[in-house]
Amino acid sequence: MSPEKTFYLETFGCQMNAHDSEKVIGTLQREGYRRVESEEEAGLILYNTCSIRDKAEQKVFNRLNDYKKLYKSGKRFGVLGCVAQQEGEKIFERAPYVSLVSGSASYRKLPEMLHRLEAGENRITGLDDRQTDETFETEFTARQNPYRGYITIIEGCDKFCAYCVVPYTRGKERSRTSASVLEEARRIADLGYSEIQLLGQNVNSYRDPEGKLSFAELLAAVGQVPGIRRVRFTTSHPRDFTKDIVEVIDAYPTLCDHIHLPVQSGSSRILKAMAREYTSDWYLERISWMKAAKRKISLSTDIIVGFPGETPDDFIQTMDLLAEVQYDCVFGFKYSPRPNTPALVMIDSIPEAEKSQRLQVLLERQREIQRANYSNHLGEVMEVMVEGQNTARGQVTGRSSQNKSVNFTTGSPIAPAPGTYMQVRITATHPNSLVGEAL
């Protein structure tokens, strides 16, 4: 490696991965590394990976293959995250030029692993099993988002849904103390952030190790940190979703009126096969709590089509649930088998063309629902936090408390800075965004 320690890091996957990368970057910088913008400039090339779907995993190996020629110039490669934990030392066999393989549960050991790398070791692994009680907490987080601060409050997953690889790559559920979360929230506010997003594979499964605060109480406490105007959280699991979460959103305006609650299927039979451990009626009861709230809560979800054994009638039940809930956003996916998951032994007899057709039908119906939902905002005045600008259209881009994208004009040649809050009157609507004018 060159005398000046440089690194390039690319992140694949979810917000949890993106925030893990912020903490990895901060740790590397603490160890004397400087971040650069391309693989060619870097002495150390890192890929923080996702394995939730096959394409995401394959993308990482394609990227490694594209840049393996750089190995001859003395560069070192590392694979981090879920693919690293899933594949382990097999990565060295598939990509012999990789020197470091570390799952997310081992990031706290990064300084030690970096020192070994600098000393010339070529095969370094950090692969904690899922039984670790450690979380990755660091004061050296290099926050990349200029307007939103992320805080991981719980890592891992104990749910073992039949299709999901996360329990095997992220380890068991382990929560941070509420005191450490609130301390980080105050640090974020002191840095000038006004929006916080609490993260976890199942964020509402949070259990304070000190027994002081429930998840709902923690939401309230973060929402009362001076300087914080918005608090979001993702992703929730229906099994651990309690009524007091809705009640606390009603009680504290700083808590955003948006909940993402993945349902995965509208068929109780398929939910049982997925090992989700709730029925569609159980799920709809929680939706009824949200619809009865004093504030209008925006709802979004995840749905998998084509899970092994899903019949046309099962799919119709999912479409019926879609019509009943009237989500503002749906992330739809075709089922794809993942390593180590229980669903691998199930017969995946649904043709790929049928899966694609069901997904298309689902998304087209959801687009109609969103078009109707978004049209209800016409003429409304809402608070929008600026996230950037679309110079081609002469618009400022931002997001409402309900997590809806808003593109608007200001009548000023000077664009407002990211993180600025503005009152915007909605003048036009689309299925995925709102258009308006700043007041």
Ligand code: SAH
Second form
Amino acid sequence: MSPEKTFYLETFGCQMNAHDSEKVIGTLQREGYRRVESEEEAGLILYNTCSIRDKAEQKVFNRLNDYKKLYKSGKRFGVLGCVAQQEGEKIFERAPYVSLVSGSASYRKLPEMLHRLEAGENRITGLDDRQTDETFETEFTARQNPYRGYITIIEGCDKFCAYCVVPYTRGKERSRTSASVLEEARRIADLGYSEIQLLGQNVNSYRDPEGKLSFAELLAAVGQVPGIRRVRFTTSHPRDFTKDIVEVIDAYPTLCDHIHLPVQSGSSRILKAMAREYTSDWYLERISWMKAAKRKISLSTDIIVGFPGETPDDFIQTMDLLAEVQYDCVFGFKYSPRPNTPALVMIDSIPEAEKSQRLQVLLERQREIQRANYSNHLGEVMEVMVEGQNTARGQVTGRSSQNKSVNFTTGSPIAPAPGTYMQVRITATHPNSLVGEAL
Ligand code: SAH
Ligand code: SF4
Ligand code: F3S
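To complete the pair, please output the form predicted in complex with S-adenosyl-L-homocysteine (SAH); the form predicted on its own was given just before.
To see the whole picture, the full complex is given below, headed by that same chain.
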């Protein structure tokens, strides 16, 4: 009998990566591998990596370094994901004990790559040249989240924002057919999932290869799958954001009242330098559609501070935009120069301390905005989907349709199962979460 095949997989980065890992795990299990919880137990150690900012990339190389001693005991290492695609064969020079390097656009070839690995081959690569039209679809997805089912609808990115690695790490934009997305939605609803999150670097750039449904129509169709109570989607791009998306949210209550629309900067001059292809007025027009919706839509965004050439005045424009939109959540980042990107040649003249200062000012202001926004929920009764419990505090944790985190008591010693929906009255509010009691 051959020895048992085991693997350890750790995931870094965004939800696209988290969901890719679910598909990779399913593929490995299909190939006869068993997942184990630690590097020490595993025959094959895989890292699904992120390279969005320098810190994320460094984390991966630190991890590889920490565990390289295990190589001597015959273990094999594989690097997957965005750092793999970005660095390619250079990884073998930097970490010679790595045997497999594969970007996400090559995961279809994983079974074949695994067979070569098992045959003792080293330096196996799956690297993409931005040519492929294929998406990675598998029926063997090993869903790790017990209540939220992820479905990729579009892979890659063609936007080439000046600061961003994604178009180089995830290949060109390619959508799945709406028929296959809907088939997967029905399949996971049958498995008992009631929440679906549609994924893509730019979900609203979705183009049905069979030309059947637009993105808004696809949203509406997923929202009508029997058993589905919540549909989310990330991330939208302002350039491709159309009014019919707000209209379908209004029309179908299963589509969650939350939109994440990254703005990056409030200064049109900086947006131009970033190659975002919209102005702050264009962005705010889309926000005004959302604010005119019948249901109050919760808004969130991503912001980069300290992009090359960002003056104090540009930064003030970002702060003004924050005050105007009144987001419920902001992910703020300091600009990080990335390999291969056009912004790399721009002079990154803003000192690190100044970037940190701007980020701090931004996040402090946002905290005050959220404190006010969240306090508006006091006394409200809302539907919360249970995600888990905080035993130390005797609270159940969950999320509202707006994706706000709610911690509540039930008055019962038996915790409700994850995925259960409960009506909760809000009794206290914080800038990042709500507190309540189940009715
Ligand atoms: N496709 C999405 C998000 C991609 S990455 C979009 O276009 O909005 C998530 C976020 O990381 C981005 O929105 C951006 O705010 C941030 N980011 C990307 N590259 C970065 C860089 N080089 N430095 C700092 N932040 C970056
Ligand atoms: Fe990166 Fe821009 Fe593509 Fe988003 S749209 S993934 S920020 S290049
Ligand atoms: Fe990171 Fe790649 Fe996602 S760079 S944020 S894992 S697309």
